[in-house]
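A single chain, nothing else alongside it, follows as structure tokens in the form predicted on its own.
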Amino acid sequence: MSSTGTYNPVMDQIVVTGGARLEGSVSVLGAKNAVLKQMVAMLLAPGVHRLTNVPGILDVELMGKVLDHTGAQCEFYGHTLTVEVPDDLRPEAPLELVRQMRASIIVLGPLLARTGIASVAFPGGDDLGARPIDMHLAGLRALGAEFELEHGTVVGRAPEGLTGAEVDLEFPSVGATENILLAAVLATGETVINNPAREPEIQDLARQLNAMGADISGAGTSRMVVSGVGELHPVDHRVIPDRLEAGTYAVAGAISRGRVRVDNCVPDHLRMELKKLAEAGCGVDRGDDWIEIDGPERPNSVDFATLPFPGFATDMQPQMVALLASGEGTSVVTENLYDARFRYLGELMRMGADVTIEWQHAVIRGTERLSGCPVLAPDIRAGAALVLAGLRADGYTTVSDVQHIDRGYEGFVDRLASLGAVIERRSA
């Protein structure tokens, strides 16, 4: 895949100095967690696709290797992704890319519906804690699929072709509901998928693939009807925002005691974690395609509990954690998606953080003087948390291991310094 973006070592630090107060606007680009699903969507038919509003991350990239390995011929320019898929797919994804990022695991459904078979490394990705893939495999084995795991890889086989069925996930995971209905758009007869995943994500996806000739009812409901087609065609497609990217930025503004405008993102798919800025002491104002963070000096406690949307995002947990943490008062945060996903309080706790962890739960007790310290990025969410948190932190924050953060934005610190931050990437 050629890409008209270059990505540093993994070497490369991120150096904050805190205290500056953000000001300005920021326009976010298309959803890392849309764009990655809709690249696979692409294997199912031959032809040229496009996608617009494409972000120039490392996972972009990642991807577009993984399809490259099938047989596909990727060209990235500007925020253009031209995806050319053959007549003929070559129908594995190998460890070396897979083991890079979990979302790899998303070409089990498509190659399946393709080619009858799927040979896919099993997933990598964000240290998270356990994330299983029973899910995916169960709802493609209602549908007919045969898994086997050989050497470390699943190889899925339908020798049968892929028919219609109904399937009751226990829950609403974004992963195995992608999977499954990227399987039955070609599937013969209809698919039905109780409690799926409702993310706008998911309901991008499934407008990209109606736009294709599937026929997919009921995305961002509780109940999915998919009606199996014989064939798809290619189609240009614009990726929706992304709600992580402007939420981050929201937090940015309002960590630093600044206002900032952010444009090109959709309020609504926001809501909760808007309602918890408000709540912490933020003026929050929003139109259609844009909001403003206005910073208190120190924020309010605040209790939330991460859930599947409309529930308060995982992926925002870290970010609104760094806010809290300079806040006033105990605030209680209950993870409720990742057993792992606190790993990177320990860094935030160099930096002066109060913070106790029970079980799924974070106790924060905030502090008035957070202090900059070095940190390693554990994920791309935590890493941007932390780079947040040194905007507020006395002295010099490093974060290292920034190739996590460069898998979910495109430009975080030039974006971030044009807001007023004090803030270089530099070469350890």
Ligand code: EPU
The other form holds:
Amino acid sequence: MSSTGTYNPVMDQIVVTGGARLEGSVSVLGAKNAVLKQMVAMLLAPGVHRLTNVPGILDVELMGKVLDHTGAQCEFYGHTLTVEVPDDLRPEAPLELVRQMRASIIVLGPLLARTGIASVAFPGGDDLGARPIDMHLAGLRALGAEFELEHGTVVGRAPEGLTGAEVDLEFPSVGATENILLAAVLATGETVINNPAREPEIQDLARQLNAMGADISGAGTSRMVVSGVGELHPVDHRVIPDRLEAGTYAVAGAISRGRVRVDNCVPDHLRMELKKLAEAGCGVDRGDDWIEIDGPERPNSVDFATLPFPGFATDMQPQMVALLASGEGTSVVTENLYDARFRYLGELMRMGADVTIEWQHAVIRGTERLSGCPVLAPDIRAGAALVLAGLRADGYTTVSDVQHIDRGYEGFVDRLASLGAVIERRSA
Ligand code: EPU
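The form predicted together with the named molecule, contrasted with the form predicted on its own above:
Let's see the whole complex now, leading with the same chain.
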């Protein structure tokens, strides 16, 4: 796949000088967590597919490599991704690719559906926790697949093809829902997924698949029904806006005591997050495809718990915690999705945040003054949150390991600078 940029992200640092109030508007791109799965969905139909509104981020480049490995050819130009899928696929995703991006596991279902066999390196845990794939495998087993773990690789076989079944997910896992969906669209007969994930990205994936000729109903509800079809065809599809990117810029406005408008977003995808920003004392205005946040001098304390959509997104938790760390009063934040999502709090505490962690609860006592210092970005969202904390902190905050931020945000530094942030990216 042609590169989305030339950089050596591992060595780069982001340096923020705190104090500037952000003002102005910023436009977000397509949703990372939609586009990655939509790239994989293309493998279900030979021919030339096109996705538009695709962000130029590292994860898209990595998923491009996964597709390349199967024999597909990807071209990325001007936020349009064109993928040519061959008739015959190489049904595997090797460890060096899965290690770089665990979302690669999503090729399991579609490769089984297309070829009857798939070998995908077992994704281990990562910075967010153990992250098992038991529900992916149980769902695909219900459709007739058999799996063995061979030397660190999940080898799946469906010699008789896949057959529709009723699958009860004990938790609405995004990835498991997608893997099952991507297998069920070409299976024989009807598949029912009870308690699927209801995220907007799942709904957009279903829209793309239906345009390709699939028969899916109930996306966005607690029961999805998929009637298998014989074949699918390529389509052009525009990716929905990234609610997490939009939410991150909204918090940037709030934490800097500024006024920021985020364009090209879907405010309804951020209902809970906007509700909590309003509780924190932010002015929140919204139109059909924009939101505007007016940051308070000191945010109020707010309690929240992360939950699957439409609950508060775990991928907005670190940004919101950065805001509350500079607020008044004590906030209690409960993380229900990941066992290690609070790891970044050690870095935030180095900046002066007053936080105590008790199991999956963080107690945040707001402090008037955060203080810039060198910090490490442990994952995409925590990395972004540390940059946001730097907007508020005294002096310089130097964020290293910025390759994590590049995974999910196109032009993060430039976009923040366009809003008036004093920020730059430096090559070490
Ligand atoms: N889980 C299991 N077993 C499974 C699958 C999941 O126990 O078979 C657990 C996970 O360990 C985790 C929880 O269920 O504790 C939620 O996992 P889920 O499957 O819903 O998440 P995912 O598909 O692995 C996607 C996003 C994440 C986002 C989560 C939750 C992509 C590529 N990733 O991950 O996004 O946090 O849904 O909304 O879509 C990010 O963008 O920064 C990011 C981490």
